[in-house]
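We begin with a single chain expressed as structure tokens, specifically the form predicted alone.
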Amino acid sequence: MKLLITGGTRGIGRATALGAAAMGWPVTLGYRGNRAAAQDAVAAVHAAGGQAWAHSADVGDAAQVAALFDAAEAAMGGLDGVVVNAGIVAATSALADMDTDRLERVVHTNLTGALFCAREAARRLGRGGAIVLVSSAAARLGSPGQYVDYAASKGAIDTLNIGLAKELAAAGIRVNAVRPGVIDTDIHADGGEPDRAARLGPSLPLGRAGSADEVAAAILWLLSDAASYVTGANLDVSGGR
């Protein structure tokens, strides 16, 4: 499978890229601005025996998304799967205290960006193609007093998953989503709580936070032929939360 992963150079995206390398799948990694992280991720895939390319693109810009897909197809000689993973979270806050710029930035990146990427995937993938959207357990839980804007954007991803899966089924393209829970990645630092995974882990039903590798395993399964009769599913990877 020739795979494109947005937000592919850190956290869950990077883990998915390394898992794809282990399966012999070439990957193109989309990233916004951290060139050092992109170079490191590509090097890690190469060290694991895989093939990888990285291309900078802001998923909130439709023209840049199209250019990212062009670059992926040119590098790999086609495209079979897309992981729509790029997303952001802002500092913990009640909704009443969030400024307009923050709300617009979170929704534009997490929802509009996902729509741009999913639209491009729908235009380019052929029969047998697969799309995995990265949602969040926050879509079910709402994240009150923390980031309801992020939760709302991910709730919309769940809806996008259901609708797009039905829309593309006749074309032989499967669409699914994963909903990670508390996963030990640096997104918590982006939200101003670098210790969040360690702090909340013991309170979760499985007694620990999850790893990016565990989410990546679910993503890769949904992309693979092992999930050939699975479409429109929202798969929780949340340790029972």
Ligand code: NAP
Given for the second form:
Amino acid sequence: MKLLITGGTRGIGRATALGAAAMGWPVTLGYRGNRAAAQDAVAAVHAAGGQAWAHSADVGDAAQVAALFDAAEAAMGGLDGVVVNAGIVAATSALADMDTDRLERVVHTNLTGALFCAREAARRLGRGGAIVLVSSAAARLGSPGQYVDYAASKGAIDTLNIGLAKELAAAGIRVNAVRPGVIDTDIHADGGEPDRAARLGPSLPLGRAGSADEVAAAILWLLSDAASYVTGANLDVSGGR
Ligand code: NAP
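Could I see the form predicted in complex with the ligand next, after the form predicted alone?
Expanding to the full complex; the earlier chain stays at the top.
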């Protein structure tokens, strides 16, 4: 499978890229601006014997998303799978204290950006293609006092999953989502809580935070032929949370 992963250079996306490479799948990795992390991710895939390319594109910019898909198709000679993964949180806060710029940035990146990427995937994938949307357990939990803006944006991803899976089924394209719980990545530092995974881990049903590799395994299964009769599913990868 020729795979494009947005936000493919760090965290869950990077782990998915390495897992895909282990399956022999070429990967194109989208990222926003951290070039060093992108180079490191590509080098890690190469070191594992895989093929990878990285391309900078802000998912909140429709023209840049189209250019990212063009670059992926050119590099890999086609496209069979897309992981709509790029997403952000902002500082933990009550809604009443969130400024307008922050609300617009979170929703624009997580929802409008995902729509731009899913639209491009819908335009370009053919029969046998697969899309995985990366939602969050926050969509179910609401994240009160932390980031209800983020949770609401992920709730919309769950709805997109339901609709797009039905819309693309006749074209032979499967669409699924994963809802990660507390996963040990850098995203928590962006929310002002770098130790969030370690702090919350013991309180979770499985007694620990999850790893990016554990989410990647679920994403890769949903993309693979092993999930050939699965579409519109939303797989919790949240340790029972
Ligand atoms: P992460 O470690 O912070 O990595 C984020 C990746 O997304 C980076 O490659 C980053 O690129 C890219 N990105 C961010 N904003 C972008 C933009 N506007 N345009 C293009 N690329 C952008 O995040 P993560 O924890 O792996 O999270 C990945 C996904 O899982 C997100 O959708 C997140 O909401 C979801 N999720 C995570 C958790 C968790 O606990 N970690 C839980 C539930 C859901 P740069 O490196 O260039 O910035």
